[in-house]
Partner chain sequence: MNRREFLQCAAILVSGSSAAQLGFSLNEEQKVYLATAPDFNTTPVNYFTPLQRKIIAAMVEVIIPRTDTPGAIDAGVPVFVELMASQWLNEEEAAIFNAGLADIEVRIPLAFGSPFHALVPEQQLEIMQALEDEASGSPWYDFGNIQRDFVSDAPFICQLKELTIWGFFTSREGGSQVLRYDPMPMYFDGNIPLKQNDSSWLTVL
Amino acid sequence: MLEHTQYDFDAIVVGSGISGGWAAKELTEKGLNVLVLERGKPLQAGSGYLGEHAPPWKVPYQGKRPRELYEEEYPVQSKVWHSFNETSRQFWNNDKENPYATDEGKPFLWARADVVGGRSLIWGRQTYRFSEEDFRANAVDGHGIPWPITYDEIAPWYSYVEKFVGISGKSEGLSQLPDSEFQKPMPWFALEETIHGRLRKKAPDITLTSARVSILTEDLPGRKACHYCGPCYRGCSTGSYFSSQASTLPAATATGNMTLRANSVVERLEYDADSGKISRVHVIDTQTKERMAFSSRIVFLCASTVGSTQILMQSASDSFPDGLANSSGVLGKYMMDHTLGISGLGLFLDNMDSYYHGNRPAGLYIPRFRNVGAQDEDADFLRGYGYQTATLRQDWQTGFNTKGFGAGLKDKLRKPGPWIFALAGFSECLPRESNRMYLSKRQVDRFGMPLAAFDFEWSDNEINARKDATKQAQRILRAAGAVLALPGQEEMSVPGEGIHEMGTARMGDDPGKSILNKWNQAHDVPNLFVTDGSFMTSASCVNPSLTYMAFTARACDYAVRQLNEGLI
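Let me see this chain alone, in the form predicted alone.
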């Protein structure tokens, strides 16, 4: 039967971050007329990066934090200490304008961007594949539901996105950390080579490798190799690190098929019970408060794990009273994040005649080595963790409170001190029904929509894995030759602090236990696809953004084939 419905667009993509940018690129390059809706402010790549390359004396307040402003308008975002300050504040959400809610006694840190490009501008750029063991974990130990696809099915899509993204790293041939399509790795410091050699002899179960990061070491079309200026979170006008702004949105723009609308918060998706599809996307202009609606043949939700699920919950109807596409009742549940924090610090007196040049924007990485292939007998937790490392030399800043006076003190501060090698553990979080997000029944935002709210706690499994990461870090630092090995922090990170929130609209084969099928397509609504972190069925212990990219590209390919065959 011929379809005579007229649509404003072929596809609407909600969100312009890592997933949204990929959806825009793939759908426009396949010939679709695409509207991209972004709740954040407009931002021009390059010219909008106000703090990029700014010397300290040109940074407002010389880099000091305006405490009253942060406490009043950025009480949450300002806790992201590694990338929020006066050089990057324009990228971030204003908590006073756009708040959220938490259950009493259960803090949750929801870090959000508020510009075109979303968190792709401020992400950590660590880029790893999930392994076959990661995709089998739920089925093996019974936590969560089985993934509906295997590693072999997604592997070609990892390769596809990696060639466009540009990932520097080193092949290791590990089953628990499959290799990517790599550009050459970044050079190591002399101390790191020393540590690498000692670990191979004294801790052969440990692999020390280059961090795999979406930062170019070789030019790609329209993007330059990294020049090691350092503070990536301020923006990168050379496009050396992957962001929507530098990579996918320009590709979508080049097709002539993309319309990008910033300052556009999605209020709800309208479901047509007769067709069984989404008929319109209702939008509020954040500046004028004007309400409008757009129609399309398919809708891709890429508004972040929390943002997309919030939209589905706000789109409840007579057909779906508990949230759109939620006949299973699991929408908002099985939320995950990664625990993180310093697991150990080592002081080294090797290679004291060497130093480093520039600001290499990534450290090294120690892949998961616990419970690989089978449960370790001495492990009181399931699954595992990996370490991201940092190497630095003590300098005048680390000795800022050193006692002394005059020329002698100045000479002392000028001389570099011992090396410091730090291990930061990232542990997997099990999917649990009790960890969830929901809509507040008492609080609304400035548009009258219910606030997103969180009810999330770490389980004993995450706590025990964290303790083990601290214990093992001491073993590794001693094997590496540290003259002093210090334990890391004991307290758990605040849920959400990993900025890896996942789950809440998970995929699975069983429509009674999942929101999405293996193609990121809603079981209940065939023209709805969700490809941000909300689709994740388990979390692994590695950074997840590369997996979002691969699944998004795969879902776009499937959706367009379905459209062309008249099945949607």
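Based on the form predicted alone presented above, generate the structure block for the form predicted in complex with its partner chain.
FYI, this one's just the chain on its own, none of its partners or other molecules.
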């Protein structure tokens, strides 16, 4: 059994976001004494959500963005316009304080939080399983390396985390998008029912289903069903959507086994060549700049893909001159993100006399329908994409620049206009060696640590998939009965804008080609686990965070068994 004397803690978890929260919960519940280190500011669940439920007349500039401040201090984060504003700014990274570097002419958008809870507070909560086909994709078409694990092996762990997360959605029985453990789906707009009916007849290959989201439609212990206030990114004091703050950290706290240290940036992991393990974790206090170190039996890196990869790179030593656990040389390479963007926008005059009550914080979803099972003959790209949809009724915000004055204008602006149904395509990105992050040789941050730097470009596969998504969106919108179907934006999203960066410490069976084994354990360092998006060997086209959660829980189970058997 565990012996507590030699170490400060049984386990150290770096990061308190989606993955770190899970690691903290699982390891503490298994009886380990856990230190969670988080570089972000402390934040109290509930009372820390300063913008929650604020009406627009209370918000600075009544919600118009303070442009100068954003350009000066948040030039990157403020580009995430749908979730970043004065009601949520406190959760986000200050770009001036914590910058990063990009290669000339190759922009990269690194969106990140800077509070306890990480991006779990501001994420879009879309939650999907990878499919059997996703886990086989690399082996089948030869891009990247094969996954060391099959769908069947991870499926029970998906179920395990889903029951705790609470996911609302609809079972569809699709091979390309396995069903989760669902709470009841949210109701639909009448227009969505209309569109659903038409697609069944005119585009039977398309499935229109409820978005699968980590938002409760039924109470769970300590958390309430959604009250449909709408702007989730401001925080949710009823814990209705899944965040570390509402879900995993309270569970870890309840065990009495967790110590959480905010304002603590991990600088590097110290490798002890004699034992072949990590011996200490070096930390800088972001407020006092004080340096300190903690020891533990095992270390879980959950600092997000870029954060964890950065730590491994900074932990280079004589034993690992190219970065800790990087004997394969692939650390930082094979980075992926999803391309995203509006693929099409339809105007509808149906159900004009139907309206709604409540702000549904999720749309619908059209699962991948291209290259499913086998390559489609007319597809000039591999793999596929899915659409997240949004349904909204036009209002004064889309008509504010109407000509005219007076009572007539006022009346027109006050009333709802036609419906809009929009499709936003998320496409899979192939793993490519040249897409990478590395440490800047010239620039350092306020702690003297080298800046993370990015060198990432889309390949023809992503560009062609995106074009196809735009073309198919037109077909879908016409079949759905749009009176006007506008094509989406033409330009590709900026790499990183999908906010699904992953793959920089991929897992695989071959230690010469991968950093981690199938248990998220470093091939080179047995007491080191990395369970955020860095481990991802391929990207699928679905939002990835659920997969990080399932792998984190599975890795914790494995690590504790190994510890108990004296193998680590």
